[in-house]
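Next up: just one chain, as structure tokens, the form predicted alone.
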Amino acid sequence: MQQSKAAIESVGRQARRFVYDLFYAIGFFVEIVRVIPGYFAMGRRRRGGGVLVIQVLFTGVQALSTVAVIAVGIGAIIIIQGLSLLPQFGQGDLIYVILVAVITRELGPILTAFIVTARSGTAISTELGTMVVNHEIEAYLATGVNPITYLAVPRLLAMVVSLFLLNVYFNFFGLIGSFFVTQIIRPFSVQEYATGIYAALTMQDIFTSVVKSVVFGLIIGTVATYHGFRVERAATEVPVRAIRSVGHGIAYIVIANALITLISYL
């Protein structure tokens, strides 16, 4: 009896703490937003424009390799399986619209958002952490620098750029890259698969998946800042804030994921 009671308000204790971090987290996001227009109102010098870049290379350009692998690899599958076993029901052809909707629809946008998690959203929590327990926030701060206008807003803005950019190339190699792939174990013609793909994609698609993009972008932008801005004294803290802006950032990715499904098929 007393190992449940005991089990039930560890859960309800990890339960609060998750809304608490949540609403926490909206208000921290609320925040960044409204000093945005000063971090683009201050020269280019003051505002550190090279954070933004060296961000997006590192978020971006640095994860391309893993996400060309992990695309053509998906692709190859969903086609190859498709071609298997959808002629024996005489729906061959909806291997092209199984494909949109699982590369450009939800693969390309979550799975890409999971690699920037895992990837540049331990970095950015770990930086600033950092940055919190040697006193460099004090120091900002001393020096009359708003450290979410200097340090929060153009890591939230390079993640939403890099995730756009990420799941426009994981949605090429995963589309285009793939059927070279499938070439080598089941050959059809160029024609056949590039009309059918035409065919199956729609505007709804497209928009779609931008949108999840730039909502991951800001979800993982502000659950890594938020949780590096979090620790307090301790270096110990570090890698706790750090593991937490992954957990945390994965649960809202798939809540969002779930939510813009639904209302895209309303």
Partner chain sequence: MREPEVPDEQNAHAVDTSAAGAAPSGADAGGEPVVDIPVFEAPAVELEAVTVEFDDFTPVVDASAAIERGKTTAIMGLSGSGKSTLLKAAAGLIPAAAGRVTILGVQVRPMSDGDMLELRRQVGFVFQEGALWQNMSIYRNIELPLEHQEPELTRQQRRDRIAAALAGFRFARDLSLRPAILSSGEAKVISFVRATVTRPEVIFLDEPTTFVDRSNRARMVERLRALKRDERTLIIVTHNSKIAAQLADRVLVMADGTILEHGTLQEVAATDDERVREVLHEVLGDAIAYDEDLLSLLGSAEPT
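Would you mind generating the form predicted together with its partner chain now that we have the form predicted alone?
Excluded here are partners and other molecules; the one chain stands alone.
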């Protein structure tokens, strides 16, 4: 009896905490969106414009090689498998539709989002969490600098810009780079390939891909900064928050991806 009461209390506490965290996170996101105009209204120097550039470099440029390798590898696998299997069913031309659907609409946005979550999401949560522990956030407050405007907004914007650019890179390497890799194993006409891709690629594919990368960027930026700021006092909270940042980020990305895909096919 005592044990079941304790179990119910524990569930109740966790449910209350979940609801509290959810509303806190929503309020946090609303606050970031609210201060974005104020961020742009400040001069470049006052808003710490360098932070945005550095974050794009770290998130976007430094992740290029990882994204390129994964994109070329996956693109090549799809082409090789498609060219081997589809002609057996008389559907050889479907390879281009599959390639575009997988690379442009699905894997491009979601894999780049996973890579960025793992690399930069954790880095942002850790950095901000450490700043909380070192009282640097309080120092911003004490000097009248809004930490949301000064720290969260540039990181969020950098995430959106980086995700968009990495998605473009992923598509480039996934669609073009993989063709050249495939030539080593199974050569076929470049003209045939280009015509097939051009015929399969629609504006809706591109639009869906862009929407996903922007939404995923917003999710990663919000979740990472949220968990960073949620560190309270102890250094031991920092890695805990970083791990939660990755877990929550990936979960929200998968949910958002499913919703956007669903809507795009309606």
